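Coming up is one lone chain in structure tokens, specifically the form predicted on its own.
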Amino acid sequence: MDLALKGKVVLITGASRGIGAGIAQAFAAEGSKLAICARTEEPLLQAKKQLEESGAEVLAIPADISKPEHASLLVDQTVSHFGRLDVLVNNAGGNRRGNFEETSDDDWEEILNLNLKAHIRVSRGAIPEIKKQNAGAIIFISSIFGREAGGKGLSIYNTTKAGMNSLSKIMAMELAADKIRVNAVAPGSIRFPGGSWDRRCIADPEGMAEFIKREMPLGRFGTVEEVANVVTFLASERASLVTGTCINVDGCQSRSLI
């Protein structure tokens, strides 16, 4: 299926590894032009090299989007380099575990800023540029733990991802008249080299085998490619009536009825 994304300019945050890198590869395969960012320059430049080897035109921007000045810099540099912006993928994020009673204001501020406030700032900067194209898409990479309880120790993460889902819904309503579709994608447990699930599988293969048997109806972890396929579809006009929704990519792992 031709998603008609060739030549579209796509800005992806947190794109040097894992799900973000997989999303960048998927857009590259569609012929999109890419602006990618990450906090650490070396892996970011390595990701840029791999994308260019696949034929993509890539702008790599070392930036920490949790810093307000870096968030605005992303959009400015993307538009300065490519002359336009069509799609924004808000992917960067992190986690800090801890029992709620023992969490501090600093704990909350760090993850609220990275998982939610940073994407608010980048999105606000991107919207005027996407409007100029008379159509476009904004996609938030959320989590199934933004749709249901993630468990003990995840009060901060759960809150930020639930906030992301809520934000995307309201943005979709407000931007519909401008033909900008806004959606969230909620991955389940995704395994990739160096990721948290990969480390757990290596450290405790028997425990992870039991986890898969208990929690994963398809009998396996998801892949970054499976998440990326949904993201590229949502960015395309093939998904022209899909906006204001959150789509699970979890192999039926989650238990929410909505």
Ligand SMILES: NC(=O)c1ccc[n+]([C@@H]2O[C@H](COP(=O)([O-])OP(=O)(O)OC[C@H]3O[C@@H](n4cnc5c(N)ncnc54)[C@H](OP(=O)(O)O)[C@@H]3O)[C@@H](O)[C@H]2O)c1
Contents of the next structure:
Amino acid sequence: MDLALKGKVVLITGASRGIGAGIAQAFAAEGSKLAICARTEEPLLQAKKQLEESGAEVLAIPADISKPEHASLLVDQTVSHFGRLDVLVNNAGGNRRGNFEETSDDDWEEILNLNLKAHIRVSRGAIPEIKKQNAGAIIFISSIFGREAGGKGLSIYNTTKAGMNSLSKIMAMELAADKIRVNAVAPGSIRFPGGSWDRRCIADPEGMAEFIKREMPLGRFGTVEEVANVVTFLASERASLVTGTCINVDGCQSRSLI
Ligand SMILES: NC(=O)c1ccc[n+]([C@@H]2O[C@H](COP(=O)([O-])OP(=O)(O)OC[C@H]3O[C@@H](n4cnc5c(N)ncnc54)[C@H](OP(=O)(O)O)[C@@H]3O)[C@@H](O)[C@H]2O)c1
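So the form predicted on its own is up there; where is the form predicted together with the named molecule?
Once more the chain from above appears, this time first in line as the rest of the complex follows.
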């Protein structure tokens, strides 16, 4: 399906591997121009090369979005390179497991900064630029564990993703008049080579087979392409009435009714 994203400039945080890299590939297939970032330069340049091989124009920005000065540099460099910004995908994120009682201020600060505050800063920088285009989209990569209890040991991750969903909704209300649609995508367990689920499957194949039987109604993990398909749809005018929502991409893994 042609999503009419050709020539649109898309900034994706954390796109050197995994879900972010899959999202970048999906936009490249639509003919979009891409600005991608990650902290580690070599895999970032590798991702840029792969995207260029699919014909995309790509700007790779080595940056740590949890540093305020790096976060603001992303939009500046994207706009000075491509001259505009149409879509922002706030994807980079991390986890810190542990019993709540044992979590430290540093644990909270690190993940709050990466999963929430960094996206707030990048979004604030992006909004004036997207407004200039008279239409655009901001998409947050959340988690089903922002909509329901992920379980013990996940207080930090769950809190940051729930906060992200709230933020996304209020931004959608405020930005509707500017024709900027804001949505969140909540993946379930997504497996890709080298990713966290892949490592767990290799370390504990029997335990993971049990996990799939118990938690995954489709009988398998999700793929980065399946998440990316929803993200490109949300970025496109095909989703013109879709704003202020959070869409699960989880094969019915989530038990939430909302
Ligand atoms: N995988 C899943 O099953 C799953 C499920 C639900 C939600 N999610 C969410 O989906 C998003 C992507 O997950 P993933 O599994 O693809 O993660 P991942 O494999 O850990 O990849 C994260 C990407 O973000 C970059 N990154 C990490 N910290 C960064 C920072 N401070 N500044 C800039 N870039 C940074 C990484 O590169 P560097 O390390 O080089 O910086 C990498 O490119 C996350 O928000 C995650 O919470 C994932």
